[in-house]
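Encoded as structure tokens, the following chain is the form predicted on its own, with no partner shown.
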Amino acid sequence: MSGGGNWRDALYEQLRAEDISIFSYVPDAGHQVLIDRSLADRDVQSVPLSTEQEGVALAAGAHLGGKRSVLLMQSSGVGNCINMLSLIQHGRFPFLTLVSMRGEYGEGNPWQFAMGKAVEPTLNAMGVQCLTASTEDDVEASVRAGLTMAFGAEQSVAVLLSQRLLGAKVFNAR
């Protein structure tokens, strides 16, 4: 997947074949392409949320409807996802989650370290497998395994795309 920060284009591409056909999101600079590729997409259902733990509940919606559906989210919000991910654990339906992580390798903002060293410990209490892409070459291969493993093992699975991969966000605190 990689060449030249194509690797987010052809993320969108495998996402569509694997049937996706629900995006979900809160708006956010780390994957504001495949939401707008959603959001050009007639064959797709973009649909902006309030907070993301909506999410998490229309996960489990297009689940009963016979759609598969991926959550995207940056770290800040699997906060706001603890108590609806107690859902997935209930009711084990298939889920998947696409985070663009923050807190981590050149951060400027501190605001955002405490959850960015929770996400991962997190999601894990919650039952949901954690899995890495820090380069444009494992994006593929942990997308592959997280759809495997949500679609067809019916777990809850969560890619963090390292801020490594998706580069720093300048933050001035002036």
Contents of the next structure:
Amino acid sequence: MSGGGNWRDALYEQLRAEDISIFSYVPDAGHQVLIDRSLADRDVQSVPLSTEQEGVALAAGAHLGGKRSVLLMQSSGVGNCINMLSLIQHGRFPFLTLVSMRGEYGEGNPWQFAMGKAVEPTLNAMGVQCLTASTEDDVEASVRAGLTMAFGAEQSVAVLLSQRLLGAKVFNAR
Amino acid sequence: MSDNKNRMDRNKAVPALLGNTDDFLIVAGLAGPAKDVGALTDKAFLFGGAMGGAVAAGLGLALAQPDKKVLCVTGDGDMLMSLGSLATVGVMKPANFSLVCVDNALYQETGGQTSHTGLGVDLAQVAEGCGFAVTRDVTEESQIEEASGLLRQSNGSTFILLRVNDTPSPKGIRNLHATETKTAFREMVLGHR
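What does the same protein look like in the form predicted together with the partner chain, given that the last one was the form predicted on its own?
Up next: the whole complex, starting with the chain shown before.
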């Protein structure tokens, strides 16, 4: 999975191989390859969201109709999802989200830390289990674990993609 | 102030607009609309919380079942909490998706406080601006027959604003256990859990 910086393409192919056919997202640099690949894939519904909570409800609706989906979001979007996760938790819907982290390893924008630090506590509070990928070698195994837990065992899972993996955004503060 | 006193009674208008509920896969938003729909059919997925989620859930269902007609029935309060989901439907343009907003211009469930629609916000215009192919603002019984037909057409996403008065929804007993209603819905649609 690792090597050549091509883990992002491998991740897309891994999700497609596991029948993920609906990708929802709020545009984000960390998920750019997944978003672009989903837009170019004629067998996939690629859904731009106006806010991340739509993706939570969309995942439940897709499951009612028999399709697997994934929600791609940045850590700041996790806070927009909290009450909507009641639907996932109470209804025990399978739920998988990939979260590109900000406000942690190497972050230069102080505005990002509040939500960055709150990602795991708030997701855990709503019953979403967090798995973290910090290196390229972590990605395939973590996503495989998340897919199994979500779609095999009706769990809700977030795979957190660390800035250690993604590379921290260069941010020059005065 | 809300000016909803001279509007239609939802207990007549909603059944007349929806017609045969077996024509659709139905998702209904929390509170009034879930009760309205629950009184007509036991085959719908009814929200009992997660306010603001009905439209996006209906969209997900429509994307997953493109050969079935999907109907989302929700209220003005639920929709005001997620106006952006109208924009998301507008960009996806699912031809098999219809949306009914039962607009009583107030938050009945919490004591009847006036909502933004009672203060002038027009959700049919919002839906039109978001790119719904067909929108109607239904204020009189004479408009219901045409609107009921539009819910069933498949030339693009349809939005029907149904303006009703403050008559309460039916007081039926609903199943609030979403694990059970989810499973029943999937068995109906997919033939398995």
